[in-house]
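Next comes just one chain, in structure tokens: the form predicted alone.
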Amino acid sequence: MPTGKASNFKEVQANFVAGNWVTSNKVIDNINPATGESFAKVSMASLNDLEKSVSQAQKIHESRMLYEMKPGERAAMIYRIGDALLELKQVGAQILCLESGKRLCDAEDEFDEAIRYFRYYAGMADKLEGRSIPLGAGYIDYTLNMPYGVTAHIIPWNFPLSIAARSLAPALAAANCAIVKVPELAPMTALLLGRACEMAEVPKGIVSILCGDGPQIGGALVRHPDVSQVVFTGSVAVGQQIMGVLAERVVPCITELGGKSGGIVARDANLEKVLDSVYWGIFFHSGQVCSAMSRLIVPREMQDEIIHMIEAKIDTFSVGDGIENNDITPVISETHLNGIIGSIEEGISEGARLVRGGHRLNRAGFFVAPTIFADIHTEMTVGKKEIFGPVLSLQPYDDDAEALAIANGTDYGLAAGVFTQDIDKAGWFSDRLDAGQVYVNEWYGGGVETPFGGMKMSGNGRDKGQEAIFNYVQTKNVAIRIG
């Protein structure tokens, strides 16, 4: 299991396995994105190890135990998840910064919103409040929330912490054991959860955390028959093959999948604020963000001036090791970077104006050039595909139904903002952006409360925030007819 100091690895990291830790033959080196050099290695789960997994989570499930469990005991089991997850913070964000590329007070703000999502949805665990439902003399009939049982949670490199938790915490709280399958490319920090759920006692085989192969391990628990309910955060390609298998078994999904978001630059906007956002919005952890602002819809007569506005503020980015906390930090591996490095050359081949950046930095490490695109169209590729990377496409727009066209224009509908000081131009454009949340004068408003998903290709269901908790009940009516 994860432990010790972050620079010195030497054992094999573990996979937590209905609640022992368990190595296998088979073991992948962890890569620093920015030095390009392996810094621990970690065992990828095996099919018996997933059997396992699930197995036990199975029987605990099937023994009533955790849905028989007093509500406030429950909630009190998560809340202490979430009181290890502050004591493992320290080393747990080194390591993140290491396996993840991203900038340390980042990694630490990560570890905070983990901790946060246990917290919020603890005090939710003796909320799951039923219903009576009058039906007349001589009945009564009333609801139960039931649990799904074993539920699967597929997690991507980018926040895997964080996004792990998310769906965790409301899981546990509605009754549900789980199984969380992270990613191979940033394994360590999730796998400090099993250890998490260790220090806060929880019984084994509630909780699974497995590092494995995603086509043999996440396959193998999309088709399981003990898996009731599956959670996918990742790419629209990916969720439509987990969609497609669990179609065919009537088995729920949430998703989160891609985004192409537009942030509506309108003419009285405060120019500060979208400077803020920019970073933000689209240089913050190299773009590698779902909802990343990946394209800024401007006034064409102020798309010159906001062009040398960012390119200012580019000029003032450090750039290195997110151990320091530059402002520009690797992306997550090689083959990532040859991919965003070739959506850019098709942007370019297609006619997109690039304005700053567009290649790979001139040394160690997987460093992307902030790059800006302007004067594109959403059929250009850097206008409709979703990079994962550092690039700003600038859209010109004449006047507001032609932003609100260009900014639901995609198959995308994740995110969306509007920079406005005019308050029925900012209600009149978020009411009519496509998109499951809507951010004005400030990119990634809101928080833990918030609920937060996708409209069109970029998911369904919501995580996040009150409504995130009934992804994990099936609403059971009781009718009784009294003598």
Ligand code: NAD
Second form
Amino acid sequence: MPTGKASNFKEVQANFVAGNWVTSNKVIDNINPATGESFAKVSMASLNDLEKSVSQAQKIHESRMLYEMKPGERAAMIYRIGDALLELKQVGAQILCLESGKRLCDAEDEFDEAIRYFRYYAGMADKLEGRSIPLGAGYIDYTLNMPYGVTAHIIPWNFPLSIAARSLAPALAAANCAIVKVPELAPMTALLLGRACEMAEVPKGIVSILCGDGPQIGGALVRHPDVSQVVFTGSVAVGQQIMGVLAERVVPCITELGGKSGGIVARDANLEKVLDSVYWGIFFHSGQVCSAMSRLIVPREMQDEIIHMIEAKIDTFSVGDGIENNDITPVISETHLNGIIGSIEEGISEGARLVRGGHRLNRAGFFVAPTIFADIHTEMTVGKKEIFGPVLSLQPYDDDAEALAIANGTDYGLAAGVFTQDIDKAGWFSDRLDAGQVYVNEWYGGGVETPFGGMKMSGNGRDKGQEAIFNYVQTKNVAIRIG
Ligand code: NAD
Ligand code: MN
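Now that the form predicted alone has been shown, please provide the structure of the form predicted in complex with the ligand.
Below: every chain and molecule of the assembly, starting with the one above.
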């Protein structure tokens, strides 16, 4: 097991195909967003690798090996994957930092979160109990939680390890096999899950991890006749396409898509808490978070004071390489950077007031200046479209009903927040916000234990928490006539 310099970590530049590391002639550069330079080459999986992965997984499913394993043993196996990730954390966090641009401390946190998923869902593997249903004299009736078989997991680049872990762990707990399609822009950390499965002695073929082209390998995966359940995390456009394919195949799909989430600042809010959430909500990982707080909905007469406070906070931010834990780190790619700048220009042309930033930083790598727009009106796209960068839009309101209408006024429904010291107000808004999660006084409240997912165009189904396990089982009812 090579350790030390992350760039020497050759193994995860291959694909983990049914338990074997397979290289290919077709390689892509893994770019470090802080420098714009390639630090490793990664093999792209072929259709043949995909076929091997799925057919081996289907064979294992048909053998009933995972389903018939004692639940406590399956739990122990999943727990060991978490243990292996803990061993891999030091070098793995460096790789994650290099390939995604995020801060090293956040890369380490991402390992901790991934480890927690394996531990949490290991704890559910031996609690997948059915029900017995009384049918009167002469019957015994019970339910079984059956696995689907081969599940597909399609992963985005912003949290490649923790998002892969959050669906892989419950899928395994429910005795499914899994093919994980990792993102081309940040593939190596998620490929490390293959190494973790080896270290945990997961029987070969239960898990395959493939880096491949989205439309080609991802597309073939969702069309594959042996794939019987899919979880997709990524953009709305690709999610819609995948759901279309799966509708024809009558295969269920969990989608975790984008967002344009708004935090409502009440007049009595503790503004220190708002400021903390502004860093975490929109400038952490340069705003490349699905549930980012990309909008702040503020009392009209307080907008200038709040802007002033945020600007003073931004003045304290360090900018630079994530490996040095700078506050502001790069965005993932040149293409993504250009998209962000395009969205900012769109906002300016719509008449949104650009208070700060709005440009690329004059340095190597893909850095965008922390950007603030103010005086957003409901009809502007800059207040509705997901930008996925360090761009905060402030929209003023006069009364609570208007604040609620603004918060709910996009096609998305991933997260929402309220900053208030009044529990009645917190409850009033929380009840009425169209969002899968509501954060009160702290953006990203909750954790591995709490269900997560979107309303409206932000997706369907829930990851995390006890809810997620039911994505990976199908109920079978057995009615027995006795006597
Ligand atoms: P993306 O949709 O471009 O790609 C996601 C994954 O899908 C990648 O692995 C990609 O290779 C694959 N893919 C692309 N085309 C495909 C196709 N035709 N068939 C099958 N697979 C295909 O998204 P991205 O740019 O990687 O991620 C950013 C988006 O993800 C943002 O919109 C963000 O909000 C969203 N996101 C949502 C959550 C959530 O939990 N709701 C979490 C993280 C990111
Ligand atoms: Mn990269």
